[in-house]
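Next up: a single chain in structure tokens, the form predicted alone.
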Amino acid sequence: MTSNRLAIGFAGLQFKNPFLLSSAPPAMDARHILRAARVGWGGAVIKTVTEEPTVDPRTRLGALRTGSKLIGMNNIELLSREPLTTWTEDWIPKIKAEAPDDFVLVASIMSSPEPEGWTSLAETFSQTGVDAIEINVSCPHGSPEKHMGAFIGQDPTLVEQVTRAAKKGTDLPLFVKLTPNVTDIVPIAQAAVKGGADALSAINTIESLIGIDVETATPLPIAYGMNRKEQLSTYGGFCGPAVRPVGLRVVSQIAKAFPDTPISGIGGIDSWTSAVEYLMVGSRTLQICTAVMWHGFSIIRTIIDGMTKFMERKGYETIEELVGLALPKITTWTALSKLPPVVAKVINEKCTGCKNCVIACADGGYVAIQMRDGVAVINREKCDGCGLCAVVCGAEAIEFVHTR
């Protein structure tokens, strides 16, 4: 199923392929993680463990759709429901005993701003046989109310302190999982690196309110108050394909600022193409959650097959050749040409005559498109090359050509 072509080194570890389960429901216990290991995943980050187990509200997942298609999901679920000892004495030994030898297991831990908690948890998990430790300073809901999670991850001083504290408790590779809920990710990443992080994971979920049930004026997902009758909700963490643009932006910014620090990319990876995108902006490994929750562990087979065929077609021999390949082409707005070097052109045989581009260009563009004999026609003199027509064209019937 896997190939040496997909092997990658990361923070002193060797992965047979770059794909891990992220710290989330698919990695909630030994049974789930072992199922993933047996179908070909390169590794897993266990659901975050803290000093006290979590009790979650019901319901706790909400969906964002365009038509009937799922594009995003919100959750108000927190950390592992099981005591720390269940992981250290039962589940981790079971996983290490029964998973393939080349399956990488990463412990995820969370504590308060006090350094001692991070050091203690890191020491404890270092003795279980896990291959690395990831510290969670990025959960955007629930945890900040307890001065944990993103409460820490939004403060460079705290990030550096808890990273150094966790590093003190382990000789294993230490990953720091970053939050996108900040104005500038670079100072946060810098603090983690300064504190001793061996690698960075990005991104955790985006703080969100997924929607409102307009019939009852109730925010989603619908949970309940302490009396178990009043329907309430709270802000949650947004994930899925819709967050991928934010994930790509954050990973690329970190990769540009800290080229020597390995990055584990997270956020909306659901196909071999989205996986390659993350590699090309600087990720070396890739963590996946939502796609597994929607499609199951076996999605890894499709992703690995697609990536392998892509690499063969393009002549890439190793994953290393993909890492950061797009970074030199990401520049500043100031460095871009402001004159339109391209205009749109309709690929006649693909045009369905739907008129979406005509409407969009008339009301949101430059009135440069009209229909002629059932096919869209673009006036090159009026076209500004903005790209709106291609955005609304479901038939991929628009291309861009140079004006000269």
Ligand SMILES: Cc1cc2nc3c(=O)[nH]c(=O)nc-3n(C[C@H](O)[C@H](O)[C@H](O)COP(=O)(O)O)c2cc1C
The other form holds:
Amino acid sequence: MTSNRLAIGFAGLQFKNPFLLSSAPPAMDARHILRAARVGWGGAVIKTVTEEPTVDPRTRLGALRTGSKLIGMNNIELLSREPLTTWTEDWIPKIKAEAPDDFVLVASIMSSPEPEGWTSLAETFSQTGVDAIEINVSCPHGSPEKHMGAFIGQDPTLVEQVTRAAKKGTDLPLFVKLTPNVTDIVPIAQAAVKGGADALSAINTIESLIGIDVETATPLPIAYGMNRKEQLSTYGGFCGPAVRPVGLRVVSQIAKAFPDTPISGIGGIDSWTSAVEYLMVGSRTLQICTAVMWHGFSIIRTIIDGMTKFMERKGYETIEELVGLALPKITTWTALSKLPPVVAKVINEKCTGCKNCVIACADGGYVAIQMRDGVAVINREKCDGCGLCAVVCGAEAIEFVHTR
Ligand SMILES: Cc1cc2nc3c(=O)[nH]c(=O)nc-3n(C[C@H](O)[C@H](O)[C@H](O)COP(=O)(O)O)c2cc1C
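Structure of the form predicted in complex with the ligand (previous: the form predicted alone):
Below: every chain and molecule of the assembly, starting with the one above.
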């Protein structure tokens, strides 16, 4: 299934393909990770481990739907529920012994801002046979209340301090997993690089309130207060396809600012196209959580198949050729021409006559579209070239053409 075309080097490691399970439930134990290894994943980042095992609230996952379509999820889950020694003495040796030799295993660790914990955890996991260490300074819920996770990841001084501390404990490649819950990602990434990060992983989940059960005025996901009866919830981490625009933005900003630092792109990857998007904004490897939680480990087959066919069709020999391809085309708003000479054009054979574009343009645009003989027709004098008609068109029946 895999081919050399998909192989890529990353922070001194060699991957047979760029796809890893991200640190999350699909990487919760040896059994899960070994099943993923067998269906062709390039590697896995284990569920984050800290000094104390986690006890989680129930329920802890919430859905974002538009109509019946699932587009995002949030969670109020914390870290690994097993003691650290289960990983170091049992699961990691088992995975290393039973997974294919070219399967890359990354330990994810978290500690308080005190440097000693990071050095000690990095040291402990480095002796287990893992190939790299990822430090989690990015969990947006629960952990910040304990001055961990995104509490650290939002403060450049702490990020540099804990990165340096973890680096002290290991000779393995060190990845720093960043939080998108900051105003400007660049100073945070810079602090990680200054502290000695060999690679950056982005993004962890986005702090969110996924919704309210309006019948009972209860925030979602519904969990329970300490009396085990009162229904309560808290802010969680948002993930899945709906976060992809934030992930792409963050990865592209880091890639532009630190072209020599490898990036592992994360956030809403669920198809070969979204994987290629992340490569084109500068990722060299790709981590996936939600798509596996929704569709299973075997989604990797569809993604690898689609990506391989795309590369063959376009003549790309290596993944390397795709990395950062779109970056030179991302500029500032100021650098864009304000009078682009384009107008919408309907591809008549594709138009289904649904009128979505007519309604949208009438009330949210420039009143430039009418129906004629069951097909949308653009008034080129009125069309502003804003793009709304193409946004609402479900048939990809609109393109933009130069007027001069
Ligand atoms: C239920 C759940 C638990 C997660 N636990 C962790 C964790 O322990 N450590 C971590 O670094 N990220 C954790 N994440 C974040 C994911 O690894 C990933 O960064 C995020 O979900 C975005 O990717 P996705 O859109 O593919 O899910 C968790 C995500 C979910 C949904």
